[in-house]
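Here we start with a single chain on its own, the form predicted alone, put down as structure tokens.
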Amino acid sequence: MIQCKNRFSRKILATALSAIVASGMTALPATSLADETSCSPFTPLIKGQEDLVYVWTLGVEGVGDGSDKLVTVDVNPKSRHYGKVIDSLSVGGRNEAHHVGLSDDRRFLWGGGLDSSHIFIFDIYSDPAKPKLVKIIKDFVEKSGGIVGPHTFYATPGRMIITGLSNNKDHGGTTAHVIYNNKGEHVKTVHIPTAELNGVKGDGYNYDVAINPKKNAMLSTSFTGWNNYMMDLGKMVKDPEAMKHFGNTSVMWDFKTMKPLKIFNTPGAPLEARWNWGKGQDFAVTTAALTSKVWVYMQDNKGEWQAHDVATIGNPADIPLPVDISMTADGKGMWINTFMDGSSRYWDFSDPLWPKEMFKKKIGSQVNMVSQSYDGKRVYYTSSLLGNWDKKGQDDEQFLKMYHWDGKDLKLGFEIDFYKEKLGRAHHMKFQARDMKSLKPLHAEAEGLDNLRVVLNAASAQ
């Protein structure tokens, strides 16, 4: 276990997290069909060799121009620029750059600033190797009715679902989903439930969404508000009041109507939401950052969604802090990154109610996001969690790393030191192909297309 140099002790963090919970809270497969599964099922997917990786990067004062930027990396091994940065587009200023999301035609990339609440829309189709910033939305808070911190950008037909993390009244965690059209115009705001539903009281918190069109189901998760995510991590965990303000619920929605169907108690900030896209039973997965729990969502024999606490990641007393996850497209495996020990873990999900950790490798002093190529043979990692939550000193490594995965081990392909290149903190990433003519959305291969078209038509009409 690495030494934590974030100006707080593991003992303090463990004590704080315990208070949250108490208050309510063999050989691996040689190949697997993988990522792009974190993308919306309505977005065309890259099934061959990805050509480019875009990295949404937090600016750091005194590092390069100090601004947030979209960094483009050439990742095609046939290219003479393989493993190199080929473009860097600054957006001006520091906004707490966080997540990006592809539009439903994969021609545009939307990125948000958790602090400024600005949204940046990039054209990644006209010249994929050199994105263009074509629109900045600066009135998100006003148009959304006071929502702050645009986080996830999840495409649906003609629309973009944007999850907000906070609000402008108290900068706490009560917030909403905000729907925009592809022109960058606000359509409607859908608040996260705070009333009781199915015997569970909603807390109004939000983080990520994922949609299963076949089931007309959308899962949303929860995190914390601006007051916490913009605070120094060491200071926050020593503040008993701050540690009370994390989401402890997740919500299953009717995607077509955007109405909540059921609220689940999932203590400890359940973060990324992922659906199984393989054949067989439909299920979704999330991991709780503060409790190290793995949650699986399945329908019972009556068709009602149930949440199952199926596993624990590492030793919770060590506070591994699970962050990003990546479900393989066959639904039989999942990568789980743990920020504090800088490790990536491969889990066997052949039986989703009894998953098992099969492999673990340290990627760096810290690691956050993970994305796989569709064939599962390449796994990409970035390092930054939040500007004020990243480690300090020598442990503040900032990188993009690509590993080759053979089902047994990760072998480093290339790495880029984002500090050495004066690019800032590397956070979220998305793939792109130079030629998108052959790409198709995941849902185009799904079962039950007739029912799916009904859902899509209804959703796009809203």
Second form
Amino acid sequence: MIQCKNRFSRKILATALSAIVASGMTALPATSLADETSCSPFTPLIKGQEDLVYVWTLGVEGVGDGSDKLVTVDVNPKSRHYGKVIDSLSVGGRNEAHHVGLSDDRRFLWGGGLDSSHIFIFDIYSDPAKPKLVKIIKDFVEKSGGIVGPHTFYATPGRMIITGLSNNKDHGGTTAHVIYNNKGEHVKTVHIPTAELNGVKGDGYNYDVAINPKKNAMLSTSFTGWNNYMMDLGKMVKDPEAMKHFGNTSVMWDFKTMKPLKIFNTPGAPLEARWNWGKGQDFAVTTAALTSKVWVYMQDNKGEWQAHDVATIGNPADIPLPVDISMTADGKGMWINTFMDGSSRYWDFSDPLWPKEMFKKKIGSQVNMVSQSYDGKRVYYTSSLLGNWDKKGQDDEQFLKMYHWDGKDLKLGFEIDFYKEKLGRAHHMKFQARDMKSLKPLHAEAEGLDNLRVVLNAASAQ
Amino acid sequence: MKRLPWFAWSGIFHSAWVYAIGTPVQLDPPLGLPPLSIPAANPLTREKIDLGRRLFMDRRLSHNNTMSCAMCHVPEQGFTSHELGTAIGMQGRSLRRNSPTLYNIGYHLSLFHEGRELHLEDQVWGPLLTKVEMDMPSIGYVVEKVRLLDEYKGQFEAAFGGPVSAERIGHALASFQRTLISGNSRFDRWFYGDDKSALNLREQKGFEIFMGKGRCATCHWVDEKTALFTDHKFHNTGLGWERSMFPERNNYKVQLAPGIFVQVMGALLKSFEPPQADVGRYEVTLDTKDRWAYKTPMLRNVAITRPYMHDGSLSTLEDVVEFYDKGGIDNENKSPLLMPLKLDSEEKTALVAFMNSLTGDNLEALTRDARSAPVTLPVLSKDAADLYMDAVLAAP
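Can I get the form predicted in complex with the partner chain as well, since the one above is the form predicted alone?
Below is the whole assembly, all chains and molecules, this chain first.
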């Protein structure tokens, strides 16, 4: 049912690329992608005005039906429903809804539950304004060999890489990457290293992945197990035992073979992984939630990946909790949200080894996700971090807010109060176009794509 | 040690006379432990133990199939949880207390930190039905769900000669937990056996302090032939009092990463859950003398059951010894048996060394045994309550 062919076949892709070459540019569309791309370079893009924003929303006991839901918001200023919720699809239960990811052809959206470990697959192309729930995978834990907490959904050709956060033995942080095919079948489980590699001992923890096909490099980061991500944040911070169990490493992988190349010591829960594809730049970034450090990964002149501690966000003793980040399309800037003070910060990344905070604005009592349009002019924010990490009482604001960014200031476009609308906690966002034909080709290079197909199919035979 | 006679077990369920079914199992106590009393109404059998092990490890025993008994009482972590001060249950809800170890649980004369439950056969319904733990909607729901799960088909019949029932679920889980016996530690071999070299001089000195200057044995009893290291009573050490009366601190020392600590202002955490009050034994007896009194834990295997105390607030045995050296925390109900000890640093080290010699010789085997049962099995196609209604409505 959800068998999907990649609509951006090699032929179309090749045509698109030759058009770019003809217009005088080399190889890839101008530099990096915005958040529109923080998902995967193998997903076609919306380069113009996005029509819809899907918000994967956590059900809250006593708010509306209390169920997790996929909320669809009309964000096209030309529409009469601009800035309004136009659909809400309840999936049943509170699963600790967290992240969603687009399939390689942008026809399906996969959403995970960090508690139930259920995976919900939505059809978002038959009628993008009215997503349909077409499959629920309920045996992820069993099929993956005991992995709990499907987090990131990162599309590669024909496959979805799903990062796990925990396990079914002790609800701690030792876990794996789990690879599914587009039909929703388990292909392979790749454990995060726990042994020593290049002098650094792996801790087995996981969080996010991001792939740079040109470099055949995949960066993975690390967070914490079920025990901690399900716990009240205040209780956890006061529990010294709990605080000993966060991931302190990140791993650079050979993407095609899924073998770890190098483990980095990046203490204090390095979270979102992003590549900057700026020409000749090829660096990756992450921020560590607890230590508030910014890490940049670059190859040295021998081609070896090195991690650089390049900056600190705010005052670590205030535990600002840098959460979501979003690179701008030109690769020169990055949004960093700090959950505790509810602020979004714009950092100048023109020199990635010396990034600087340029601008800061309070978005709400708490803020987690940030997604920007391809041109960087529209920036969307949601409030929820995790069901039990969100603030309690008055400080528990739940919203989707859209701002216009002119390079100097953020000006509020619209906002939706997710409690007033009886929806729940607003978490991860993905954009969609009503006209699928308007999508632009993927970011990945043609040869890379083909090789990957071979590699991933071979992996499935194992 | 004087033992209470084991009266015929009678719990919240009516228990009829049980005919001997299944393969009887005799538990021979290891060196240092007394014989284990088994309630007459629930004799140990191989079949019940096997069934209890499956139930204990099975995450489907919770409402959303994520929590098993073993998710909080983790076999590899001494049947407690090393990663949490106080436990976390269904959907991350907060518990007030630390998950106790289940080693030698069959010897306890009351259950839970304030002893509110009396028998292992009944105790299981606490975690199964509590909203913050496994959150099963009702007793009948648990019975029906277990009945519907393929892996239990025929198992209750084999163990009990009849179908799944609430009482039998309790009996099976209790039977498995009674097998978690662990003794024959180095201390036992030294003190109760003939191996005079089993403890080194420092550990022997530690034992001397435990029995004498440290006054530990006034509550953590050591008898002539065996030792459970508990008096089965409830005492106020001051920890519970402090936690209830002064729940919030001005600042907290917080580890951000290994070796990186910051002082976090308490005010920063005001938007989150406040600590929950806990008055200990008083909650059972409503007698003011019992305020903030908790059960004396057995100290066997204490080296691997951190963190310590009812609220998991002490991370290491060194911390525990420091706590006692100060005489606990003063409050009007504090046990008169606690007073400043004035131990020097060598005495403290020796005391810790002694406690580290209390580890049983079969822990790996117990872990392996527990892990022989599956953890994640196929879930029901539909909710158990719906399947039940489908069946009764379809019946003629």
